[in-house]
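Read the single chain below, which is given as structure tokens and is the form predicted alone.
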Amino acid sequence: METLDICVMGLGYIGLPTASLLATKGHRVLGVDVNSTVVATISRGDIHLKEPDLDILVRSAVNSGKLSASLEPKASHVFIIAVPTPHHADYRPDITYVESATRTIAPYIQAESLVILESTSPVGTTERVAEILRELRPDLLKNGKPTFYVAHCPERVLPGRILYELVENQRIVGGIDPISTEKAVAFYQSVVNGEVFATDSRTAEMCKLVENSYRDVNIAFANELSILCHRFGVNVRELIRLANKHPRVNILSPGPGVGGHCLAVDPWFIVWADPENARLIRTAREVNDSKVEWVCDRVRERARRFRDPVIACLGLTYKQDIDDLRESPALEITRKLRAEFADGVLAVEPNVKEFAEFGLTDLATALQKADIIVGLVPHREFIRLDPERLKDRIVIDTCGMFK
């Protein structure tokens, strides 16, 4: 396999486990981000977010000489942009992450350089990138038509299992054209096992939002079941889990509201895009997000029977075992709760050491204090708490980690 010099721009969730395995694949990879501690920290063989094995991955790659961090981009054979793509209040798609990664990278790229896209992106931001670079590098352009290639490969991994997903899942690739579809294609086909499928960029764009949106329509439906369970008296995991025996129905779990960079934004993109045919699509997105104003709800209610009553919410992140926090319902509901109860709020979250906004809370401590335990995310330290520990106390369990 030919040795790249490639190019990662943004050293998050996605960005740092991607520029580490391809750097353990023997390419040599700087990796671009515009916070300084960030980049002195991988340079020094550290992280600064939580994934299994990633430490021991980095570590390697820089000691290899193989990774390499910066605040600027170098000229490479291969561009990845792995930058975050936010909604606006308005839910209006936020790409200029990503159009500031193009503008970085411009100066940079050469003739036959490969810029891939794997933030996920509204339908269309791929042919933004390649207008950018057409504008700013029309050195680059013969007659008419760029010599660099340009193209969209969305990522597709699970936190807490990056690393095997990266190699092992299948690929979505979309270029702006054939020709920069088929080098994307061939790039990955030298750095993951799993298959490789070909298409144009609005189709892979769309792919991963369809994917995201499925998943949350199916979470609202359950979220949807959770409520009305709850006024019936009918216990929503036993009735789903009797309804999932059922050869063609798969309800997935309810929860408290639907979190983290993908599901709760990817959706919107699609929504934003066209708003009168998306129906189903902003429904489910209203159904999972009016679920934390119902924890909060039952929260109170159980409240007034207390004169200074203390809360134990478990669980900040928006996944289990995991230290994310972005677009968290547990965090959301929390602070809520924390508005209306001031200090009788304690946080509990064991994967997240500090956390400026409050203090948190261990766990046992919060056990003994508590009136009303709030289970919000059920990471492994709660599942395997003792029934004993929770006896005497009002439990509300939004995710079905108490047995």
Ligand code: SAJ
The other form holds:
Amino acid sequence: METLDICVMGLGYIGLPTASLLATKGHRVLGVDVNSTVVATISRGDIHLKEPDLDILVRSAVNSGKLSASLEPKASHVFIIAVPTPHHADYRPDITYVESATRTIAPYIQAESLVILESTSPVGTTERVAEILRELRPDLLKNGKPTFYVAHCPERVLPGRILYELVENQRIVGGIDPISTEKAVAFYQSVVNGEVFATDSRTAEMCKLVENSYRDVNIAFANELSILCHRFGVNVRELIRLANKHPRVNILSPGPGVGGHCLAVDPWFIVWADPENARLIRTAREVNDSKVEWVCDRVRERARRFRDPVIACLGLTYKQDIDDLRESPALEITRKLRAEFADGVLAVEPNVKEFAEFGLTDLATALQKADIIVGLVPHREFIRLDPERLKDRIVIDTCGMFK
Ligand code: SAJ
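Could you present the same protein in the form predicted in complex with this ligand, rather than the form predicted alone shown above?
In what comes next, the whole complex appears, and the chain from above leads the way.
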């Protein structure tokens, strides 16, 4: 395989593992980020995020001299854009980071450069990337057509399993034109084990949004069941376990809501683009978001009989065994309860060392002091708790984490 110069724009949960992986495949990789602390950390061979085995991979990539980090890109064969695509308060997609990364690489692209957008993006964003590059680099157009290639290849890795999934997952690649698709497919085929499927850029964009919406809708179904079962006096976990014995039923697990920067965000890109027709997707979002207030109501109900209740919230992150707090329903619930019960709320989060917003309590102290224990995130420290330690406490288990 030819050794390539590759620039990865954005050194977050997707960009950093991707850059390191490409470096270990022998390519010369420059990771670019706007945050100078991130650049300094990675240049030392350290990392700024928590993901299993990422520290080892980054260290060996940096030590081998194949991975370096910088605030500025350089001329490369391949540019991978892996920057955040959040939404505004009114759910309008915010693609300014993608646009700005595109402008930053524009001076460094050449004829034959391959520009790949990996960020989850609203339909049409890859075409927008191409449009910006065309505008900024008219010198690279031949008979009005770009001599560079632009494609979308949405990242699909699951936080907690990123390094495995980065290599093994099947990938969807869609170019702005057939030659871009062909070039990007060949690139991914050379670096991943999973099968690579070719399509156009709009289908690839929609495909990613649909995958996450599919999961969000299915979790919403489970969350709705948990609310119904509470009213009907039915144990929802037992119900789902039994319903899933049917050969064509596979209900997911209810929880305190849906968090993370993906499932809680991406479906809105579809809803924003066609609010009238994206009815199911929007309702699923609303059902999942409403779970936060519903859990708080359950806590309030049980707290009523105490004069000064002590409530232990176990877990703050958006899912188990990670340190990511983005869009976390557990954090949202803890915040709301703290607004009402102030320091009567003890927050336990073994995966987060420092938390500026409020103090964290260690598990043993919280269990000892609490009248009410709210299980929010099934971290490994919590699921192996001896049931004896929960005895004589009110336990509200939002995600079926206690034995
Ligand atoms: N959750 C439930 N019940 C379940 C499963 C999950 O309540 O049965 C909750 C989790 O607790 C968490 C949220 O859903 O709050 C999302 O967790 P997740 O593990 O389902 O997914 P993410 O957000 O970590 O990663 C998703 C993945 N997408 C799909 O599975 C379709 C991943 O493959 C994507 O790459 C990622 O989004 C992304 O970056 O878009």
